[in-house]
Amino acid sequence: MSKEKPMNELPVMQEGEGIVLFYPHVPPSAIEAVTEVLKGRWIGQGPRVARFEKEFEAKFGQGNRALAVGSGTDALHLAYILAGLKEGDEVITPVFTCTATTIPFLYMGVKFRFADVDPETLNINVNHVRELINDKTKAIVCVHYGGLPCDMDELTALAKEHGIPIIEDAAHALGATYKGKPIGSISDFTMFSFQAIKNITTGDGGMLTIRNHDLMPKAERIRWFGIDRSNKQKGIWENDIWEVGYKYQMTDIGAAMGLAALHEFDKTLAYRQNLFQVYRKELAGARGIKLLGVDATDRTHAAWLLTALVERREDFMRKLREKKIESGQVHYRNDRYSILGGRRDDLPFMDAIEDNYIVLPLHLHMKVEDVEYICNVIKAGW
């Protein structure tokens, strides 16, 4: 059990001061695009949503189809439905992730088994997945924590051996690659998030890439109350609803933001990755801190989070706050929440590092000099 004290005695950063942990990036072209949408006929799901899907799948899907939705959580829930999961089925999912990965299983009555973390990356631990998998397992869910892809070859081999799908939670990993392949093109289903502070934002929103094209009509129906919109738009009543649907669509307002951000994404990603590498260079060999996920050579990091293990985390955070630098944990082990079943006792790696991981600022409102300043504060000790 964590023995760390509450952080409520830390200095509080005021609005507009210091270096914040996150800052949304909205390109000027997105503001112009949204203004154009607001002057037109379509502000809900319309032609820009379809265009965003096509351009996204061309860049990241490499043959997989793309479906735009209202949030990353929407995309995960749809993926779980499209994967055929039903009440009583069992899945393996990471213990360390946003609760959005796990909560949809509660909607569905699906049983989940938490897999431990890899202590070098905080991604899902493949060896623990191998121990947990059994004849009842119907899917493997993996999360590319911080933007670093999981060990996809090993996970894919396990999934093929047992004849089950992999569902990738790539909320952090837009722009990441694994052995030359973009995340979004590898597995049966991959979810992306466009929540406010992600590498691309649509205010809130998400995208699901789908390998089996035959599932697209069902996905489009479930996204829109279970209604076949193409038939509805013929102006005749031949629209039976035979499956439960949801209001999970993206709007043209969001898609306009997404398209604008997509068109400059390579520059955005390169900027974030450069800041990431400055951290790596400046903190190499620094005492009391170890950066996670910085040494992989067969995959590229999307640089959404810069995460480290630090000694005396509370003192570390206090020192940064005194220097007007924000930091935080961002995500927590899901078994700390009573709604998700409470504390497990078979997660030794998560137990070992839960009081030591910390996320440092990384966003487009930072300059290289900001990263160097943060690193100098850290290297001075705490």
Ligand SMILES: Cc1ncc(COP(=O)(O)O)c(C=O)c1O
The other form holds:
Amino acid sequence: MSKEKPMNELPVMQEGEGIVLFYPHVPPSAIEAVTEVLKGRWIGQGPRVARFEKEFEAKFGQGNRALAVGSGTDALHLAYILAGLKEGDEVITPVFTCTATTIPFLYMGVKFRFADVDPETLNINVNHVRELINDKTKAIVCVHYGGLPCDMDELTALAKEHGIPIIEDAAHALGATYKGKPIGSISDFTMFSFQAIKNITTGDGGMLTIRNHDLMPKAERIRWFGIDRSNKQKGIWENDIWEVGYKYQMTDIGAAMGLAALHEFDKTLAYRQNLFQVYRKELAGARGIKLLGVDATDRTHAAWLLTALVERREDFMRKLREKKIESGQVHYRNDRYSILGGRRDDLPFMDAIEDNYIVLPLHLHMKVEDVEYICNVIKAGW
Ligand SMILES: Cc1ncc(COP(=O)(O)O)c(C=O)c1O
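For comparison with the form predicted alone, would you give the structure of this protein in the form predicted together with this ligand?
Full complex below, order starting with the chain above.
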């Protein structure tokens, strides 16, 4: 386990005090749209949720359907169920991710094997997936870390060879593309998060894109206790529940925010991607720091996180904090958590970088000059 002292030993930076790591983006049109919703009949799941799903699938699905839910974690849990995973089944899933990718396996009694990182991107290491995969493997989960798509051709080939689905955790990757295809259009299931600080926020919320349209009735039912809600509303529901469902729906309040953000998404994505490129240009060749995932040419980065490997990370963070710049690790290797089975010993790339990776500020409350300032602080050394 890393011996580093916890970051909370550094003073927490207050808003207005400097450049914070994250800041939610809520477009003014979202505030108007939510106000409209609050004056109307549907504030829970209503027509705006259906509209958000339609517009989302048109933009990112390329024929895949979309299901709006209350969080990205809800979307993952539903994806795991819809992929047919059952108690005792085995999956391969990345060690380096938000706990939300892994925790739903505990709800279901699914066994998971952690795959190592690719040290150049922190995405799942395809060679390790190849080593781990066997006849018991029932699905591959991958996370597009920071917004950079994983090696989807290689993962898809492995999944096909074994006749198993891929579930993409694209919580970071709204707007990313892989070989010209939008993330959301490639695999059996792709999950997105609209939690407070994501590329689109609905306060909390998520979306699941689903390739097999025949799964939609089940997906809609288990999003809502197992009840066939549309038939119930028409008064023709047979009034039985025969499978376990959850309360995982999105509300019209959230969907109004999502629609407003979706309508300006190309602009906000381009803004983030430009800040990302400024970092890239300014820090090219800088000593003691290496940006990750910035050189891909066959895929585009959704610019949610800007991650680097740095020497002497704690000193680096202190120096930045002195200059009123927040930085952080954001995610941790999941095998640090005892509930997830504790430390594994077959993850050499994760071991090698765990004390060196760092995330730098990147959000819509920043200007190009803020990035230049951060880069100048870094270039002055720590
Ligand atoms: C990689 C990853 N997966 C899943 C989630 C869960 O999404 P949510 O917070 O919307 O439940 C998050 C973060 O929020 C995440 O970063």
